[in-house]
Structure formats: C-alpha cells, structure tokens
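A single chain comes next, written as structure tokens; it is the form predicted alone.
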Amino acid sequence: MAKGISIVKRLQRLRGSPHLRNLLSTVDFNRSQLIQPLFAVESVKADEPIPGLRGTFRQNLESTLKQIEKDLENGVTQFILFNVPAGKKKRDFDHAFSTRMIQSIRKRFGSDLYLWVDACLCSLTESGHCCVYHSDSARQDLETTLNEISSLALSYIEAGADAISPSDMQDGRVAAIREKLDGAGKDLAPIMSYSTKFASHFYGPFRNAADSAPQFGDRNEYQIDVRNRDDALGSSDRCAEEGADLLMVKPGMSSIDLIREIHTRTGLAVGAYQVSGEYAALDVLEEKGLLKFEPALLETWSVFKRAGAQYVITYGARYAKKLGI
C-alpha cells in the first residue's frame, strides 16, 4: 500500500450517477451492465478496422465521436476508452492526446454515457510494457511506474472521464492512484481494477489494436500465471484492500471459476472482460460456418451472468439492443 494512505470505502462513489445504479442493479439484467471498448488512435487518419473484432476501428478523434454518437442511438451507455498516442517515450509520458480525447467526449455528450478510462503505460512506453524499466538494465523502476500510472489516472479526471480502470498489474497501483486522486479533491471517481489479469495468449487482437505488443519478453513477471489460483484470488484481495472500488477478471471465460469467489471474498462487484481473442474466436467460428455470431455472443454473456458477473466488457455491447437486452 503507498505510504502514507487510509483506505476509507467510499460507498457513494458507486451511486452519484443513474449509469453506476444500473451497472450495479442486481434485480436484473440491462443493457448498462455492458461496457463497450473504443480505441482512439492519434495517427490513424480513416478508420482502421481490427482483425477478429466484428465492429470496432482504430479510430481518429473525430471517428470516435461519430462511432460514440451510433453506440448512443443502439443504447450502449458505459464505454471505456483505450487512447494510443503516436509519440512513445521511455518516461516522462506526454497525456495531450488523451485529455484532449476525453474532453472532446464530454464537451460533445456530457452525461449521456459514462466513460471508463483505460490507465495503463503499455501503449505509452517504447518497449510495450506496462512499467518503466530502470535506465541502465531490464527491471522493472515500481516507483517511478506508480508516478506515472497515478499521475495519467488524475489527468483523465481532471480531463472527464467517470472513472479510472487500472489494467497494469504493477503491485500498489490502486493505492496509489486512490492516493492521487483523494489528495487532488477527486475522491468520488471510482477505480474499476484489472484484479485478476492472467499472462494470457487471448490478448492478441488487442494488443494490435492498441499497439501495445511487448518489444522484448513477455508479461509473466506481473501478469497472473494461469496456472496459479491462489494468486488470482490474492490479487483481487489486494485490490480491494488497497481502494478498489469494483473488481474484474480477464480474460473472462477462462477466469469463470473465480468470479463468484472474489464477489464472496472481497464483497465488491466483480466484473468479466470478454478479451479480444475470446470474441475473436466467435467471429471466426461464424466465418467457417461453424455456428451463428449473434445467439452465441448472447450466450457467453448469459454464462457470464450466471457465473456471478456483475457487468461484461465486451466488443459486442454495441450489438446488445439488436439481440434484445
């Protein structure tokens, strides 16, 4: 935990806005409940779409807006933006893009939806990872990471959005974004946490998508081995304890064991992120005429419902009104 920080459960965080109630409502099952991703890319100048997500771009400023505006209209209202910049930097990490981002979405929609932010360094940083690494060798620099982490979570307050989401995996980082944000007034912005994040091989799509592709190693030093469930669960223990306000696994059906656990454990909302290799997989099993796209979307979200999750991210949300939710 960061130094010097009192961890105090800030049950209101979660009922300033009608959107939070109904991600929250646990009497049904709603559309609002679906969190839909966006990928502001700076230097793409068309829509450039992603191999294996059905319906979702790389897209400039202005295409996000546009693509937020028919999100709207097919009743999607939570999303979480992931912004790619196109300088990359070692440290020292340049937030214009992504504050200009934010606060074009909120100038142009206000309340109408709620916006989840992505904080994470992997498309910020040169070698793809989600940390700094010390100048003169290949470890990993925990302080200055959770500077700058902290530091991009303020700035997306302070910029708009509704609420920070963590997906780094670096020990301490809710602490020390709780930290930031009480100490900047910003203490009624929720912290949705990445909490049970395996190194998995499902990443794939999204790492293209967000240009985020480690350029040396892998993740395995900070992200879950899949083989571990102590560490799943333990890491979702020191979430909650650090601050977190909701919790997740990812990726989601592979993590199905867990979720009602880490609801029992921790007493927190957990979420399930349908990572971009599992609903990538839909769409090429649709491609070879091995089975139909939309009723077997709906399905994996009803299994995620019934393992426990509270709400779904999903590349899919934009499809919910069609199929009936």
Ligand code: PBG
Second form
Amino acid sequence: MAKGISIVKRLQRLRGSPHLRNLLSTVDFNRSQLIQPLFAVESVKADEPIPGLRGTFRQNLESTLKQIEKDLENGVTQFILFNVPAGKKKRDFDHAFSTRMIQSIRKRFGSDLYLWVDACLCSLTESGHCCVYHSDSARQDLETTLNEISSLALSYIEAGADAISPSDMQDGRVAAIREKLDGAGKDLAPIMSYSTKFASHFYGPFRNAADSAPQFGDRNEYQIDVRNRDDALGSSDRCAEEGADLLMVKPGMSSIDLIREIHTRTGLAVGAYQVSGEYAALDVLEEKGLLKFEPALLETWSVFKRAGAQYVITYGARYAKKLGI
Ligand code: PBG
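Hand over the structure of the form predicted in complex with this ligand; the form predicted alone is what we had up.
Below, the chain from earlier opens the complete complex, with every other chain and molecule after it.
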C-alpha cells in the first residue's frame, strides 16, 4: 500500500497470522458432535464400496462390528445405523435382521458408543417408498405406515438402540413413535427427527447403498419442496410440537439458511445432515484434480457450525481425528 494512504477498515490486519485466525474463530466443535453413518446389509458377503462415499461400505454384521471397533479407535463415538434386510415386503415388515444387528453392537460395545437408528421404511418396502400403500391403489396408507414405523422404533430401542431417527417425512410419525415408546416405558429414549427434509437430487449415493430408490414416482409427495421456506420451517415446528428432542435439516448445504432460524423458533438443538451427494461431490472434485478432499471436508463442517448446527451427520466423521478435530 502506498505510504500516506489510510484505510480505516484494514480487515486483513486480523487475517495475517494463524494465531489470530485461531483466536478469532467463532466456530468451535469437536468430533463428539459428528455422527457417522453405517450401512448394515444382510445380503452382502464382503464389504461393498459405495460409489462416491469414500471410506463407507455396505457391510454385514461381522464387518460392521469390526468397522465400529476401528472407528472407536479413531475417536468416533456417535453412529447412525441404516439397516438393509434382504427381503422386501409391502407391509408387516420383518425386524429380525435389524434387531440382531443392534443387539450385537450393544453387546460388543456397551456404552462406548451412542447408537442412533434410522427408522425409515424405504429399505424394507417393495416400492422403495418411505410409506405403505393401500393394496388396491397407489394411495398412501398413513395409519399402517405410522404403525409400522413406530413398531420398528420400539423394536430398535428394545434391541438396544439409544435413540431413534425417523427420516420418512410422513405426517404424525414423531407423535406416533413417542406414544409407542412411552407406552412401553421407553420414555427416556430420544427422537432425533429429520424434521426439515427436502426432496433432493443429492440422495443418490445413499439410495444405492440402502437399496431404497423408489420403484415408481419420486418422494415429492412427502418430502419438502426446496422452494417452500414456510413448509421448511413449519415442518420442524411440527416435529418440535410432537415431541422431537433434536431436529435436523437435510441436505445440510442447501438448508444452511434455515438452521439458526429453526433453533430460535423451537429452542431445540438443530443438526445438519451432510448428505451422500454433497459428500460425494467432494470426492468427485478431488478425483478431477479440482480440490483437496480432506481440507474441503473440514471447510464444510466449519460452515455447518457457523450456520448454527449443533451436530453434523457426515460420512467423513471417521476422518475427523486425522483432520485434528
Ligand atoms: C431414507 C433416507 C434417505 C436419506 C436418509 N434416510 C434417502 C431418501 O430420503 O431418499 C438420505 C441420506 C443421504 O443421502 O446421505 N428415507
């Protein structure tokens, strides 16, 4: 800068040193605020990589247990489990594979970890949808859907899950799960609701992993339209009213504007799900030589925290220790 010029707002003064940048960071988080997804798949023999989801595999029971052991060594303590049983049905879903998984995890690791279990139907239904349909038509059968979801939730908790995470976006599911759990004396089991969940094109890698792609149509009839801010806020309000303990926005990146507002409206902690397509985008960009995966991942987590996310669900949680978190 030329001598004699005086700039009042010389903002670079505070950006020039890593010590000052650390001093002034308003984002503070550690790896206990990251939740690692796991895909337990009944039909797989050996670990199957999931295209785009670096470090994440479709795994059978034994392999999932080994994975958790490694993750615990890497400081991961929070997991969200997606169960993918072999058989698909229209209704009367079989809980056996999922409960066996949960029991085995609990038996092996006790309270070393906190286990959230996703309670959606889309990995169980022939249709690949998150709901049951009336047998005579393509109309959603809400009553049966809520019964199925809440009885899954109770089975999971009875098998040893710590908490339930409904991702189906069916009206009334949080209330139905709460009532079912409370009725069985499980009133201390928390519900982390996928409360603001948009219909999104960024769930692609997940649907391959969870065998949950819709066989007809899409999920627009139950997930939120990205253009509708009122619905986005109202959906989280409604989950809070129905007794959800934690709220969540999803996909995380495209909900960044909503996180703090939902927290202010409800007073509940709000997390962000960095969904499969968002995570895979980093992987693909690195593959094309366009960025470095790990620092970019850290950048995204910092942005979620800055936006007010209390916790982040991310496929990269198992890299956190390596990244110094
Ligand atoms: C199941 C479910 C989905 C995700 C979490 N639970 C897919 C969907 O709604 O289609 C997406 C997670 C991701 O993309 O990482 N309903």
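Note that the rigid core is defined as the largest set of C-alphas that superpose within 1.5 Å between two forms. Since this is a predicted model, take the numbers as computed values, not measurements. Numbering follows the first chain given and starts at 1.
- When two forms of a protein are overlaid on their rigid core, residues whose CA moves 2 Å or more are considered shifted, and residue 308 is not one of them between the two forms.
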